[in-house]
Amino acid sequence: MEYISSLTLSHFRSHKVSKLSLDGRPVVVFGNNGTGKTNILEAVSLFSPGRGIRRASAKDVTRNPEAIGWKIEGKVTNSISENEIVITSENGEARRLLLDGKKASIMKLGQILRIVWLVPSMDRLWTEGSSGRRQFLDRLTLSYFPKHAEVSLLYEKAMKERNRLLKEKIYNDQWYNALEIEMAKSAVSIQKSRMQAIQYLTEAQNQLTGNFPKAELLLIDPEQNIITDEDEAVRALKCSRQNDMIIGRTSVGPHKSDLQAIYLNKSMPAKDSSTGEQKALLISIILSNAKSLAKISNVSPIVLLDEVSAHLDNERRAALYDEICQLGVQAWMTGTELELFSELKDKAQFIEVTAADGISTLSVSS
């Protein structure tokens, strides 16, 4: 089991200096709104590639008024080893990683920890635009395939250059051909990884023991079928070139795909389900992700659940805690009231967060 055994935040949002020692049990962070609970989960989420649960820039998370930069330190422990992670940012510059005392790429974090999360802003996932659903699916896919982030960056870089040519009305077949071959290779890898991730999630949902609904997950493309052949992907880009020149951007590819879900209990699209049902579906997917990761990769993911009890009745809340304990993962959960987590009792560590003069303070609650 992989878990974070220590965490120190320095000048990170509302935390001037906050330290935690942890033993692998689920972590409950409770306190009034605005005290800095979610800031702790955000810091943990930065132990993975990407911009964390808030998708904030390095400058955004630095503590003001000091604005001297910030540091997150942590130890990741499992049965055979321990890794020391130090992430820093100075003067709003991009994150820098020291892994066991040596400089490393942020992408390396995907090989150390697998982190998945559910935050309140995702409650509207099924009813808002496709961009958020793609990000959600890609975060899940990244947990299975750590190289997914690098491949996605390669695709976006090539697409950005192709879009520049389109906007500037530059006609050069050789340039387009080279970029489209590169885009096609990355696009096929992205789509295959997404589809495999959906398959893993579907299989794991059938193994959940808690009272959570099952979802049929679908990867769709509004313009065409999902392309998983490189030659076909190249042809699609080439055929769209004339139209793309008119609109000034790339109109086909994995950046246009969408994730849809069907609430199987009612054979109803997730977007038409109740708020509580949509929340339960998301929790079911996150739990399935954790379960399948532990089985497929023998890596126990870190699960971040911000304000997870919202819209859950007592029965589903108890089922969630039972599932987390059975999974044996370190889940970080936040809530305003300690009573919301009473079913966990001694199965979790409880951290109370208070704030005064804009500074968060942590205390271990018995």
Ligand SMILES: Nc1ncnc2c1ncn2[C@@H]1O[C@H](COP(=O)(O)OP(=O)(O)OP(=O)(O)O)[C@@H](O)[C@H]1O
Given for the second form:
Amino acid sequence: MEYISSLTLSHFRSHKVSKLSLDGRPVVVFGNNGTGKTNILEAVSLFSPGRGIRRASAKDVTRNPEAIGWKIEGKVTNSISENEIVITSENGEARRLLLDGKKASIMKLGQILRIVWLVPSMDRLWTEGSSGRRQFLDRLTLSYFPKHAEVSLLYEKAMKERNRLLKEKIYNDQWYNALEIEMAKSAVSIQKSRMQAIQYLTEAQNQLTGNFPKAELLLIDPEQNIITDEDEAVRALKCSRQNDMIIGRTSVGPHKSDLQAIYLNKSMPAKDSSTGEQKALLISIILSNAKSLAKISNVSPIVLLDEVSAHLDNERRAALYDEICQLGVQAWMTGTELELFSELKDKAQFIEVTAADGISTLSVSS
Ligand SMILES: Nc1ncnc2c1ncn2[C@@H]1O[C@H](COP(=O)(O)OP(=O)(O)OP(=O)(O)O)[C@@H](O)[C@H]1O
Ligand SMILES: [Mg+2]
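Next up, the form predicted together with this ligand, please; the one we just looked at was the form predicted alone.
Let us now look at the entire complex, which starts with that chain.
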């Protein structure tokens, strides 16, 4: 199994210098409100491509008032190797990666670690706009297909360029053709990977042992069927050019897709399910993800569960811990009360976070 065996945060949000040594067991981070628990999970989430659990910029996370930049150092261990990750940002500049002492693209992180998460803002995932669900699906997809991040970036880049032409009302067929071919190629790869990810998740849901609800997951498109053919994708873009010129942006493609979930037991759309049911569905999806990853690609993801335990009844909480221990993944869980994790006993590592004068301090309790 892959896990983070050491972590050091320097000048990262409320952490001036915080160090942790970890042994692969689930990690419980507990402490009062505002002490810096979520900040730790956020730092871990930056060990994957993208902007992490808060979608914050490099500038946002630099410790104030110094605002001198920040550094996160970690070791990722599995049974055969160890990787050293150092992520830095100076003066609010975009983060940089040193992988085993060498400069590398942030995208490379997707090949070292798979990180998935559930955070409180996702409580409204099924009821709010589609962008959150797309991000969620793409993170899951990325965990199976590390290249998904790069392909998505290629797509975004080409689309940005196309949108610029559209906005500036530039009529240049050749230019559009070239961009649209590139977009179509990425678009098809994105959609195929997403659909395959949904397939993996669906299969794994049926193998969960605890009493977690199952969801029927569907990739949907507001305008048309999901396009998985390159020529068709090129045609769709070409057809929409005129209309896109009027609105000044690209109206078709994977950036418009949505993830739909049905709470299977009740045949009820997730968006109409209760708060607890929606949370349970998300947990079920995350656990399925971990389960299928272990099976398919032989890697274990890092699972970040911010404030999840507090929302579960005793039975569900015990089932969650059982599943995590069985899966053998490094799950990072936060909560204000230590009692929420009492079922885990010595199966987890416990870290208490306190804060004074806006600076977080960690202490490992055995
Ligand atoms: N850039 C920053 N520099 C310094 N402190 C920051 C920065 N960004 C956030 N903070 C502080 O970090 C503190 C802890 O935040 P965090 O969200 O980790 O708390 P938490 O322990 O998860 O609390 P809760 O239990 O309420 O979720 C907050 O008090 C916030 O003011
Ligand atoms: Mg928090």
